[in-house]
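For reference, the chain that follows is the form predicted alone, supplied as structure tokens.
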Amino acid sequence: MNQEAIQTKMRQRAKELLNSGAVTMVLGWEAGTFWYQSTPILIRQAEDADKLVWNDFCQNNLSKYLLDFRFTNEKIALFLKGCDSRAFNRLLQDKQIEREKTYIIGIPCEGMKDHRLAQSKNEGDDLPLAKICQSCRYPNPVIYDELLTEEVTPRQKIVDFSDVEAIEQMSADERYEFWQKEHTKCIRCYACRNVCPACNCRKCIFDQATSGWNSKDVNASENQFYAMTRAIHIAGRCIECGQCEYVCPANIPIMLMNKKLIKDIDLLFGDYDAGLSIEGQPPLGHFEKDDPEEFM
């Protein structure tokens, strides 16, 4: 099914649910200020459903926006992607969010395109894949109420480790003076904790000034220390939507330090993909017996 399809059987059962009464507001997106750009769009009356698009640049991933109604006893539709439906699953195995709270419209992906490139071409160019993209291996919901087409196939099955493992090749002098460059960039504009769907506690220490623990100056040491903090926080919880990494002002190839934790999880634990279920725990969110301690 192509684009425009899609985005008629979204308007159309946006105006349904709402006509009905069976929610009160549905989360999609809508077009943006550029044609590379789409938004997130909250929409409570149903003529308002013509607003919503779906395109190459859709994306931002819905769920993340559920934390601003957690309090309320609204019951919200929302269009989800493959990665936006893991993120659903890591707040509701966070308690963040309810699920009879949400009525869930899966969309099968076949991917965004870049939209830092779009900015240097113009409407109607060819563009590649956004990065995250290219090496997607759930482009299909994995929890939905009902699939608005036809599953996709995933590019990939495994995950490529080829970036990481390139970084692993460095000497230690090399891999601290990478970071330390990439960190410097940093502004520390936390769009990359805002956006991440991990990212859910309900104060951050980053936020607490008087805590000891962080300072508000931004340099490359304590860049690196927010960086590593954040990273160590989602660990065995990221659900590689790449979301950090789209929003990042500075370019931060933020998901290189994601993936390396990813890998290590990996092989201390075995083979664990955040989100595809609430069934069970991530694997640093509970203990075994057997689990490795080679670091006693």
Contents of the next structure:
Amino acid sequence: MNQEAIQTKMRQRAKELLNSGAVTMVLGWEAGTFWYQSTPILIRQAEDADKLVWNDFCQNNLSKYLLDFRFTNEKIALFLKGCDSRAFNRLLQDKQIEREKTYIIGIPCEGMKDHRLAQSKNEGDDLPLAKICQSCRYPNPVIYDELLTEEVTPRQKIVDFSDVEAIEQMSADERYEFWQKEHTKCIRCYACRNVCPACNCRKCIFDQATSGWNSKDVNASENQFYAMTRAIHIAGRCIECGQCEYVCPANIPIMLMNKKLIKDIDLLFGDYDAGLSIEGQPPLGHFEKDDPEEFM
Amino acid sequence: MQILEKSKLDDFLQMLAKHQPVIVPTDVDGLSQYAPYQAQMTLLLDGKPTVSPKGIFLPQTEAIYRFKAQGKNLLIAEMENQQTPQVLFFVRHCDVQGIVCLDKVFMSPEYTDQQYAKKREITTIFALRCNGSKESCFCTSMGVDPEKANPAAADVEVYDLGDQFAFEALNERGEKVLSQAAELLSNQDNVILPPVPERKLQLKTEGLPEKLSTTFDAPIWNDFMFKCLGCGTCTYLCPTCHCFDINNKLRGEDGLKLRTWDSCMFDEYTLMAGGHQPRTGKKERIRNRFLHKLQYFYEKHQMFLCVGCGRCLTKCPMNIDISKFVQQVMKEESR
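Which structure goes with the form predicted together with the partner chain, now that we have seen the form predicted alone?
The complete assembly is shown below, putting the previous chain first.
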């Protein structure tokens, strides 16, 4: 099914769900200011459903918005791509959201386009898929009430860790220099944290300036402390949507660090992909007697 | 006007760099920004850097003073600030206007911020007139003149003539810096300046502050607040946002008093000592940011605190668009 047909169906389903009273709001994407932007929209009236779009730039992961509606009793319909659906499961597993209050319309996803490159191109020019989408293993929603189209073929079967391995092969000094350079660029806007569906602490330690854990001064050391704490906190919970990298205004390769942790988790606790199901617990969310503990 | 062949730009900058540090727009490890000039550096002469030049005058982190606690005594030591001159190159007119906005705040008749004022005093600013217009540029709607840099901040105007640059000193300070490389410059009268292209994005802003003064409780804020992430991208990339926080950094007996950027989009901003948060959510924060830029600042200084550079339009992860907001407010009847 082509994008336009999917879009037509999106609008139609949104209208039906709102008109029937099955849900009171629908979360989707609408056209952004420029052709390489789509932006989240919250629809309450059926006549607004025609604002919904489905195109190459519907990157934003809508699952995280459900946290804003934790304390309402309204039922929300939302459109989820493969990665977004893993995010949904993650939030469900953390008991942050309630399944009964949602209606998921899954969209098997052919991948989004590189929005940064797009800014230097003209509308209609050929664009590669966004980096994160090129290696997508789960383009099909893993949890849904209905699917909008037939499922698509995953673009990769196994995780490609070659970029992580390239960093691992550096000497400790080279590695330090690499990350030092990247984190010097960080402006500490916290967009990576705020967009992340694995970041759902009620109060983040980086929002407690008076606690003394982290200082507000922006330098390589404080920035690295932030970046690494963030990465470690989501170890075993990153669902590889790549939103952190997508939103970073400083172009820091944040997923590289997340992938290193995915690799380490796989190595220590066996292959694990966060958010595929809500059964069981994430590797760092429980313990087994034979867990590796070489540091003890 | 004084003409420089573009092929001689590097020689020109090197010559100036012998006299004082030179700061230029360039790409540093994948992030475009203003950085110290080094020979053979690739300069960003098309468009403007992602990071605005405000950090040159209001650094993201700045030490105000040192202190030492010894028993019951507290010793305070002033920081040694840079006293030597520097030159800031190729600042677009929108960003020049951004500096004028900062001047209103930090060098007001009521109070002069010494550290800010010192940096302004030692910095000669070369503005660069636009020879193009990005789809996100709307400077003309916000009172910026793309033909002429605001002389309240610019010292030299630079015109891009294709193969040459034309320099026009706007004051004595500018003339002095240009004279450091006089041998590379030739005088020419009647320089034909290329036309400045029309801004693609044009907004009606006449009467905007008055109109906004009646929108505090209007439903329009609900449409804009929902998708906000609450990150600091817009405020930190903005050439005019200037909120800061004062922090202590303690190491044993030694301490440092720091001024750091802060963002009104953060949870902790406006949080009071007793734990009360008067701005409870995204809506209140966005409303404050937009009204500060388009109404409150205008009422006080008769200029917008938005210069139409378009950074927030393209960099906001969720595409919250202040130009759309303005269009919507101007379109709607005051509610």
